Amino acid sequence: MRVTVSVPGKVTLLGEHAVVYGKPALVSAINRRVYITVEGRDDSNIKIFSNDIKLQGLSLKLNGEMSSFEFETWEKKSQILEPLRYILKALEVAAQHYGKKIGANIMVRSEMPIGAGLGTSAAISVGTVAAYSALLGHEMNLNEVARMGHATEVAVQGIASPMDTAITTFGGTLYIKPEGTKPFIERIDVPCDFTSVLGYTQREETTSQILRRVKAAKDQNPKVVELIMDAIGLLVEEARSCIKKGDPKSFGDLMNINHGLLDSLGVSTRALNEMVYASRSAGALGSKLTGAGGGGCMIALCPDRAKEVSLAIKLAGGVPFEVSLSSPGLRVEPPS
């Protein structure tokens, strides 16, 4: 049996980091996807292939419980590339949930940079859970897949909001507010042109490292950081109204403020800031980093100035690419 699923990347329009601490966020699926193909094997091995994350046929053998692996091509677990950790944990989560495990070949292909703040870890987690669940003979219930995808991210990162796994599962544009184990999710129609350009620069830290650093800052200065998180949450509520009314100008203003607050948390970088401010000078209505930060991607809202903003990002040292918002979520692809 062979199953291929595709999962969208995402951009956090407003609210990253604060959403980890219970504040709301606005997030949208983009028209760049991760493709996960899983096919069954006659033995208990797991083999993973991906040109995108340079695994080049990494071979693993299931050894007793799903959480225990015998590494045939790596000597130490610490050498595992970040995306591989999500694949392995997603397999473990799905196998434990269903009480069953089988060997499989897993192929990963991404239409966007891995680890760039575009939700690729969530897409890989959700896609692997969904495809492996199907291989085990279980129908893909989206709510169940989203929960298992989130459990995967928490296990790998130590802390994670349900935002990324929700948007990559359900697609569209969502308002999300964590509420215990079940977040409040509202699907939002985007009534006007919110064409955006992303700018990419090399990542300097992993998501896990950045999340730990923000937590350390919050532990050291709890009152100050909590005020910043509250302010980001308030921005999201205002932006939620703006996007419903079709007011991209006011929405862009809030994006600019949000970037300043994220920069105050220390998650932006010089390269990101240069692209952010170059975009505004080129006519973007608003621009900010998107995702965890530490490099990766920024987003510029520029419905009438996409070419000018793309050039400005390129001149600032980034790699620009245009995206559309509210793309479909998890889907099963037809057999090739």
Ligand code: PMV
The other form holds:
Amino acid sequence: MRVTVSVPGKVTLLGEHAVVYGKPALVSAINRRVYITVEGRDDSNIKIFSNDIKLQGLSLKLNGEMSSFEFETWEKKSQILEPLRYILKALEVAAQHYGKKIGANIMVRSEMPIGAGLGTSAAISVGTVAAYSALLGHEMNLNEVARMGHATEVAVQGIASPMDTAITTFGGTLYIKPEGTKPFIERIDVPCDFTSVLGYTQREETTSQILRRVKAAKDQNPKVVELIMDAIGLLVEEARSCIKKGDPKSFGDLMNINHGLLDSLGVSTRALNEMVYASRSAGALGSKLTGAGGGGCMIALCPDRAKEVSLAIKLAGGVPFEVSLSSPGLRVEPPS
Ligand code: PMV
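Can I get the form predicted together with the named molecule as well, since the one above is the form predicted on its own?
Everything in the complex follows now, all chains and molecules, and the chain you saw is the first one.
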């Protein structure tokens, strides 16, 4: 049996990091996807193939075409290859949930840079859980898949909000507020033009490392950092009204404030800031880093100015790409 699923990447419109500490966030699925194929094997091995898993600029290409990593046992995990940790943990979580495991070949293909703030860890976790569950003979229940995807991220990273795994599973644009074990989720219709351009730059740190840095900053200055998190939460509430009213201009202003607060937490970089400011000079209504930061991606909200903003990002040293928001969530792909 062979199953292929695809899962979208995401942009956090507002609220990353604070969402880890219980504040709300606004997040949207983008039209770039990760494809995960799982195929049963006759033995109990797990074999993972990918032509685009990259780690800090290192492109792992064996035989010129495909990377192939073979793990003889479930316990033998890679410590260095971040995406593989998510795949292996997702398999383990699903196997434990169903009390069953079988050998499989796993093929991963991504239409966006991995580990760049676009939720690829969540997409890989959710996609692997979903495809492997199907291989084990279980129907996909989206709530269960999102929960197992989140458990995977928590196990690998130590800390993770349910934001990325929810948006990659359900798609669309979501207002999400973590509440106990089950987050509050509201689907948001985007009534006007929210054309956005992303700018990509190399990321030097993994999401786990950046999350640990923010936690250390919070432990060191709890009162100040809590105020910053509260302010981000308030921005999200305001932005939720702006998006519902169809007011991208005010939404953009809130994105700019959000970027300043993220910078104050130490998660922006010079390269990100340059792209953020260049976009605003080129006419973006708002711009901010998106995702964990430490490099990776920024987002510029720029209806009517996509070309100018793309050029500005390029001149600032980044790789621009236009995305559309509110894309569909997890889906099963037809057999190839
Ligand atoms: O950089 P990404 O795509 O892994 O996004 C991380 C988003 C955070 O809010 C920083 C962490 C989380 O778990 O929500």
